[in-house]
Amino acid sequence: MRPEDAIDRLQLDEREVRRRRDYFQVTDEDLARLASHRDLATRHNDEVIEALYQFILGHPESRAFFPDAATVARVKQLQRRYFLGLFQGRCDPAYAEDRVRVGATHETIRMPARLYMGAYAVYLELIRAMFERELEPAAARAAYASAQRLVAFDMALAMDTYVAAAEDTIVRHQAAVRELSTPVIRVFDRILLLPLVGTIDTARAQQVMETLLTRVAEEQARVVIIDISGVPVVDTKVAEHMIMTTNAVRLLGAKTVVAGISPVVAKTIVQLGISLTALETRGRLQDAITLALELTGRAPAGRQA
Amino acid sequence: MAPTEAAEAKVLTREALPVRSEDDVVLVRRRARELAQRRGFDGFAQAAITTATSEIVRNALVHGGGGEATLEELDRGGRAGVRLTCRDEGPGVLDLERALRGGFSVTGTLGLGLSGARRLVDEFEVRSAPGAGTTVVLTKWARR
Ligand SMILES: Nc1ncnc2c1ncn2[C@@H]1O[C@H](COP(=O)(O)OP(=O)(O)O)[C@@H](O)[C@H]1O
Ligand SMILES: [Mg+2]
């Protein structure tokens, strides 16, 4: 996920970072104390970035997501970038959407979740070890206390990026289904079949009627073959989504036939209440193609009744 | 009365299903057809359990704002049945007298749910007081 549209997902507004920082409880003092150790910071950042690669490159797991010195160098330099952002004093919309611009890297090279949060656990720990070296006992404490809650702040915004990107790609598979799952097929010049098939959802009813609004417009369909045998359950939803095609179908001039009902579905319809006296309705497509025919002109005149 | 069809109804499996979207309803209706399958049921008789479910699960959640349906395998007497206990805590069916008598809708749609589900199975009930929510209870026994 591009970092920028996952900044835009988890809508990093004042309210929303306040509300975060609320739950972590990252007060303005733990700000404040993290913010007065920056030259202590700065000065062990080299140390602190270089051990935590020394641990992310010294896992097979983890190494392998670095494949190159030059891509580590990058790496390492964004991380230095990170580390001295726990220590400027802020938490707010500027420093919650560089934390997600991080996450969304990781991401977007496909490092495992695990993986990530793994290395906040090492990095939590030369944190740790970095104030304890430096500092009296209680300042350490109080010092790591601060960025543990700045660092889980951090972390979560990370999950949620990850979240947010699995997300869309359900979503956007989810719209590649529908895609192919509406094929609108031209069996003869004028007439097109779309078989339906699976759940009539509401996005996908929609997706359904578009596309098929679309090539009717297109062929300049004079007959439209629905076939339903492909839906597992005809309720008053499906039957509502055939009335509104047909009448939508209608007003670009064409008619609509409704094929592949079987007798449970027939019986069913019956019982619902629903009627379909204003569609075309026949049982087997074949019979639907051949009253399509009729209706173009095509078949032998006389040859029915 | 049939000394059989007296019989206190027996709970063999129930399950509790959330219905909160529209991928619920499918859960729920799906769920429905396993159990009408599994206990027997026709073709016919497994749609209208199906159909029905589908149409109470999707009021809850369109007109009830999301609740809960429990699905339950039942034998009386030998006979083999589903039942299906749909609860939401939204604003009650308004006219309910009306609403059963079918065609009429709040939404545009065709308004034939209730009064259809109603026909499609043998036991049919709705309990819904305004702003206290609507339950309706709907069972569906295989052919002898
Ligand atoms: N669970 C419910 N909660 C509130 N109102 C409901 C519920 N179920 C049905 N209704 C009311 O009964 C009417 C008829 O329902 P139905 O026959 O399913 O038709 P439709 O859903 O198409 O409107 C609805 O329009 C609605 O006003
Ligand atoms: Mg309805």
The other form holds:
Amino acid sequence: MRPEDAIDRLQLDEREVRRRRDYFQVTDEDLARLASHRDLATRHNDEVIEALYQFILGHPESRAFFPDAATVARVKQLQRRYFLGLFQGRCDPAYAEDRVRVGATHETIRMPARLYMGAYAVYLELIRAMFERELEPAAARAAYASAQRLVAFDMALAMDTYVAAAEDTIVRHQAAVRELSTPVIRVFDRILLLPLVGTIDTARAQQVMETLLTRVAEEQARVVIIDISGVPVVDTKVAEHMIMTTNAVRLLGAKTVVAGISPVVAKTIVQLGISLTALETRGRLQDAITLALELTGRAPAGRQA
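Instead of the form predicted together with the partner chain shown above, give the structure for the form predicted alone, please.
FYI, this one's just the chain on its own, none of its partners or other molecules.
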């Protein structure tokens, strides 16, 4: 997911940032305390980041996400900026957006969230050690507590970025599956074929209708062939969906031909008392195409005058 997309999804305005700050108890006092140690952080910036990446690159699983020196150099530079950002004394929408960009960078290279969180734990330990070396015990504890709260704020943003990216991936996959499961094929000019495969439930029937009507309008189709030979069970609901789809297609000026009516399906329909008299039906797809050609004024091959 692009950082800009993640930022838009999270809606990081003043109100949202304040809400998050309140939840993680990041106070103005925390920010001022961290800002007072900016010189200390600047002096130890390289040391902290090098130690962090020594840990990350020391583990084969996480090292695999940094395939070359250029990638390592780029993310180290990003982390140096991130580290100093903790000590700038502010936590506003601009700060939050910058943190989202860091999280999006790691999500983009497909680093698992568990590895990212593990690196954060090491990162906090390095910050704690820095404070303990440079400050009096009481000041070190206070500074570390402030850093913990702000880093927790940052970690939540990173995880929200991961979640948003996962949701986007799921949505894209679902759309791809729907498109594959409802392929509307242009077989001739103004003749469309919709081969249905698998179970037809209410949700899928609605999606089938929407997809088909869109294509009928786009292609200015005159005939739609619905091939149900791949539908394992034709029951009352499936028949009702076909009739509703036929009626909707008719409103757009096109006719519907249902193909794939096998002897078993025909027997089931009769036993259920379902009336398909409103539909043009054919047992074979070839016969349905022949009828479609006739309905559009084309003589099928071998029958031309």
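Owing to the predicted nature of the structure, the values given are computational and were not obtained by experimental measurement. Whichever C-alpha set is largest while still superposing within 1.5 Å between the two forms counts as the rigid core. Residue numbers count along the first chain shown, from 1.
Participant: Once the two forms are fit on the core, has Arg149 moved its CA by at least 2 Å between these two forms?
Facilitator: Arg149 C-alpha, core-superposed: shift of less than 2 Å.
Participant: Honestly, after the rigid core fit, is Met244 moving at least 2 Å at Cα between these two forms?
Facilitator: The answer is yes, as the C-alpha of Met244 shifts between these two forms by 2 Å or more after core alignment.
Participant: Given a core-based superposition, decide whether the C-alpha of Gln77 shifts by 2 Å or more between these two forms.
Facilitator: Where the cores coincide, Gln77 shows only a C-alpha shift between these two forms that is less than 2 Å.
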